[in-house]
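Coming up is one lone chain in structure tokens, specifically the form predicted on its own.
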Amino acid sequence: MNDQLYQYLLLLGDNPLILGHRLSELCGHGPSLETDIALTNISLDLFGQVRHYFQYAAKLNGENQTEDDVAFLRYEHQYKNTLLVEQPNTDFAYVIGRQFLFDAYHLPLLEQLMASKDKQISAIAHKSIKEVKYHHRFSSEWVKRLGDGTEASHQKMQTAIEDLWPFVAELFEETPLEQAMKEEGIGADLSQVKEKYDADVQNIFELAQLQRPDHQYTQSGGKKGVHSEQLGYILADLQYMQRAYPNMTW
């Protein structure tokens, strides 16, 4: 059970880890000072959540492992984040589209995890959900502002959603690990998460005058360690200090 729980904590922590890093790349590059600071704060929120998951994972693994070891000293195929969160910051519409599509999933996921039989996971969810409610409000308001704004902003937002949509299905593909954790009463029921997700996304898209993509093409594999080339570039940056100075501590 400890090994399964350890792997599940990686699955929960890797999405905010990689998305948090993507947002950190935007520091100083936001379209306005207020938005720049907001995106940076969301990044910090996500890293805070990662720390809770990885501190718990390191404790379970023992062998003097630390949260930094969990975050920085794995190979690419050992990361379990979905492909959605590793997509690049193509432009502001892509940043907002990626954020909203993840937030709409993250919020009901945490609602499920608050009822987890694992007290530590439940506590992390209770603490994190306050932040994620803000993330969702921020990203959904921007989706509406861009989608129902000018002709140019509408087109950019629609294009971003179209390009990011193939990565959405993976959020709800239940792996054997997730099924086992659900049956133990520890993990989330992704079918219930998807119900809330679909209703939320449809509502926001209607308010934003955006069309929900109807193509069936999907891409997945991240939960199983099969990633796009983007993750390699992310890890080259994310792991640089630990690779250059092994066993460094702060």
Contents of the next structure:
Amino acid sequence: MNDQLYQYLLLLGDNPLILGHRLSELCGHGPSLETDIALTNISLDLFGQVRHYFQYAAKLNGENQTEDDVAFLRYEHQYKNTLLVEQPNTDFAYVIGRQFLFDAYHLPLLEQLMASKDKQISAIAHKSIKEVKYHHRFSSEWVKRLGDGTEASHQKMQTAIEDLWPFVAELFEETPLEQAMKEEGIGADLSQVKEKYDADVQNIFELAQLQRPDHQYTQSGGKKGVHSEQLGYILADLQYMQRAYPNMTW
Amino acid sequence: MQDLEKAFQARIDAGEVIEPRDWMPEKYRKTNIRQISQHAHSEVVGMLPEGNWITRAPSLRRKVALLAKIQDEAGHGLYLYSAAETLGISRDELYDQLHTGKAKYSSIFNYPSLTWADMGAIGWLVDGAAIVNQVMLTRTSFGPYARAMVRICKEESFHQRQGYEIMLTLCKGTEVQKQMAQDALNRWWWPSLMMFGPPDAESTHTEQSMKWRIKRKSNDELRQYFIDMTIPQAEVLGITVPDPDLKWNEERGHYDFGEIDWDEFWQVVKGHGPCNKQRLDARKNAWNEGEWVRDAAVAYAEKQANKQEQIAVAG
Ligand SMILES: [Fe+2]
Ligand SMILES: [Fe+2]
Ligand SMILES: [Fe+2]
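Cool, the form predicted on its own is there; where's the form predicted together with the partner chain?
Now the complete complex, all chains and molecules, led by this one.
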């Protein structure tokens, strides 16, 4: 099996997996039925993408592996999602902030992956980008609403952005795996993704009357399997059935 | 006034559809608001017992299907609130009635969902019972309600099949899975029968509602229909309903069944079921914690509108 490609598919699939999970925790608890439906929609799209990546990964692996083995039966350190997406649903401003900070990355990432030499990755990216354009529109609209809404909402949005900002840098830290995939023409060039990201975030923050945080410290490790304390709890939920009732068909 | 009411009743009797702008007796309006909003609240509160299992769904396929199902229920809530709003009440008022306990929702959602098999049992039995209750409402006299129900019933039957398929998979699985399915049936069976409401003899709203075609069949008729439909499905699964008195009555052409515990039903209706407090608290929390978000959306929209105006004036 092509282990690097397999690992890269995990890297691509784990962000939507964990973010989709976080959004799914909110189902039925949103501030309005409309936002509830929209966030569930995004969660559904993300899980759809996860299934494409993991079905492909399972096929590469052979050994009768399934998408569910890939999604549910790894240990903590084998998950490669960035720290950003595992952060909790502290309040609606965090949910929107986390979503926007991810969407602004996800969109240019997929633009790059559409040109991947790997036909399947390219096909997944083509399909996903339509969905992610909608996610980005939804989250950026809400960043503006909250940032330029009331005094209270402005405060909350600014606070959420401040708190989430340290996790942004990791999105663009190129791991050896990503470098190798980029050089093979399969993976994305993160420096180009970052260029678009910075411009996009700058623009939306301005429209939303938000200050771009200027703190220099960053937090990373997720892509290498070193996570925040959050992930263990996520996996306790995510893997519960598969661990408690192993080897069964559902 | 009497003439108006007579003419109204004649329209209903002729099978005409009543639209929001048509004249209607105040009591007809109130009864529709009560029933439609109760139904809307049930859709929204009904998201909670199943929502509880999304993060723990056993496979990606099941997770996505469950999420989509619950999203459908949110959509049902939306159509129904809109239908109620055509009768001159706002969504905020309707929510307020829910949160203060003035409005009811289906008691079934005050029971806990304890295992994955409950996702099967809820779809199969609860959505199944909902369809039996609701199919007749696709031809109810109030137009917006009838039209909402057409759309909703289609999706509910999809949910019912999806739930049954979860049960079928469990029953074809390991012994542990089959036990899980049986346990879920044991817990959800009687509450599902209670979804049709109190026996006809004790039902307060039935007669007038029948006259207005807001309701078209009695509680007991619907309950019997549901039981007759469901027992063969349980047989296919190879699990049994928790009723020692259940048996086929050749003469009646229906299943006879045991006594329903109406004390339990009234306890739950009064708010003393296993999860009444948690369900209502969850809704109230979502609403209260969402207030600043809704305020922000309004403030932002106003600012944008002002900007547009200024541009128009300057132009
Ligand atoms: Fe529904
Ligand atoms: Fe319903
Ligand atoms: Fe349903």
